[in-house]
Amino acid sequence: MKNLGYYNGKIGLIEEMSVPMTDRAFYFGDGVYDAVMCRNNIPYLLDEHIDRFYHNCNRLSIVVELSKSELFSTICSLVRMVEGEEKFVYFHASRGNALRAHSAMPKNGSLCIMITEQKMGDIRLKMNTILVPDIRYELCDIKTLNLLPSVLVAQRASIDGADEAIFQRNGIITEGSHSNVSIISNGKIITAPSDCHILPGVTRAHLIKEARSIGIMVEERPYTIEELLEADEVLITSSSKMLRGVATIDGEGVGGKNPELLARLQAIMMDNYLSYTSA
């Protein structure tokens, strides 16, 4: 298959699948999601993404009928049905199906999976970004389907010719519209703390782990716009981008002062990806 859609056990091409209008994802965005890259039919760090997925479902009292191991096996089986060496796997759970009512609590959630061919791309290519006010709410640590603020700023970034938008709250950097943002300053990594204003990214966690393993100090603390603009390097991490540097913010050049450390971290992260997904 060129792509694959899955909805509560039904499988087909994404463009041929349908979802009931009573699914609460349709009118409330009432659900959570996660996503992984896949190479050689091996989803990268799938167990960690599934752990975060179920944690978020539990926080919202969404019931997923499949167990963690069953979801893991289902995704691993489905990726083998799609053509291509590298693929992007998206999965979400809504609260389920019910007539529109804010207080409705269906017994079981609805599970949706989409798989498409997608290459990781060259992580050495730096990104252009814009800085925007963080207009989101106070539950950014939940990977919710409610992504309107992120969609709006991502659209603005695209119009401005940028690859990503970086959120700031009262002069403090939080994260990107669909990524985590960290900086290298004086040989150490500074990244926003895991609180309600950022998603605890799996790739971000691995960057922290790998940096510390080679003796690089990591500070998880709030940092300012000024620190961002003056950083030796600005880092973007996500499942689909792995680890990339930033070339510009609002059209002005940033980073470029410690390319050796950036390249070293990128090599470690990519080696882990290739090793994990070796057939």
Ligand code: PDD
The other form holds:
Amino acid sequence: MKNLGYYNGKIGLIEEMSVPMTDRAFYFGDGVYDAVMCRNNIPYLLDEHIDRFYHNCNRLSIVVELSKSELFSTICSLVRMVEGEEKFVYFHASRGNALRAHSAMPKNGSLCIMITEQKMGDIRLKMNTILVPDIRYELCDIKTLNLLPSVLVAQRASIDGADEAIFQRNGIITEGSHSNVSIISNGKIITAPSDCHILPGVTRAHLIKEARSIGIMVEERPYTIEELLEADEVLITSSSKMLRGVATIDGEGVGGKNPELLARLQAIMMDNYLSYTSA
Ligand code: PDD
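What about the form predicted in complex with the named molecule, after the form predicted alone?
What follows is the whole complex; the chain from before opens it.
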């Protein structure tokens, strides 16, 4: 198949699948999601993404009928049905199906999975970004389906010819519209603390781990717009982009002052990806 959609056990091409109007994802965005890259039919770090997914479901009392290991094996068998060497696997659970009422609590959630061909691309290509006010709420650590602010700023970035929007809240950098943002400064990595204002990214966690393993200090602390603009390198991490440097913010050049460390971290992370997913 060229892509695959799954909804509560039904499978088909995404364009041909449909979702009942009673699904609470449809009118409330009442659900959570996760996403992984997949190469050679091996979803990368799927266990970590599944752990975060169930953690988020539990926080919102969303019941997924499949166990963690059942979801793991379902995804692993579905990816084999889709053509392509590299794929993106998106999965979400909504609270389930019920007539529209804010307070409705259906017994079981609904599970949706989408698999499309997607390449990681050349991670050495730097990204262009814009800086925008963080207009989101205090639950950014939950990977909710409610992404309106992120969608709006990502669209703004795209209109401006940029690849990503970086959120700032009262002068403090939080994260990207669909990525985490960190900086390299004086040989150290500085990244926003894992609190209710950022998603605890799986890729961010791996960056921290790999950097520490080669003796690079990592500070998890709030950092300012000024620190971002003056950083030696600005880093974007996400499952689909891995680790990318930033070339510009609002059209002005940033970073580019420690390309050796950026390239070293990228090489380590890419090696992990390639060896984990080698057939
Ligand atoms: N986005 N922060 C936000 C707001 C995100 O949406 C994402 C991921 C990340 C990075 O998380 P991870 O390293 O676990 O992918 C941080 C996914 C890829 C998306 O929405 O498509």
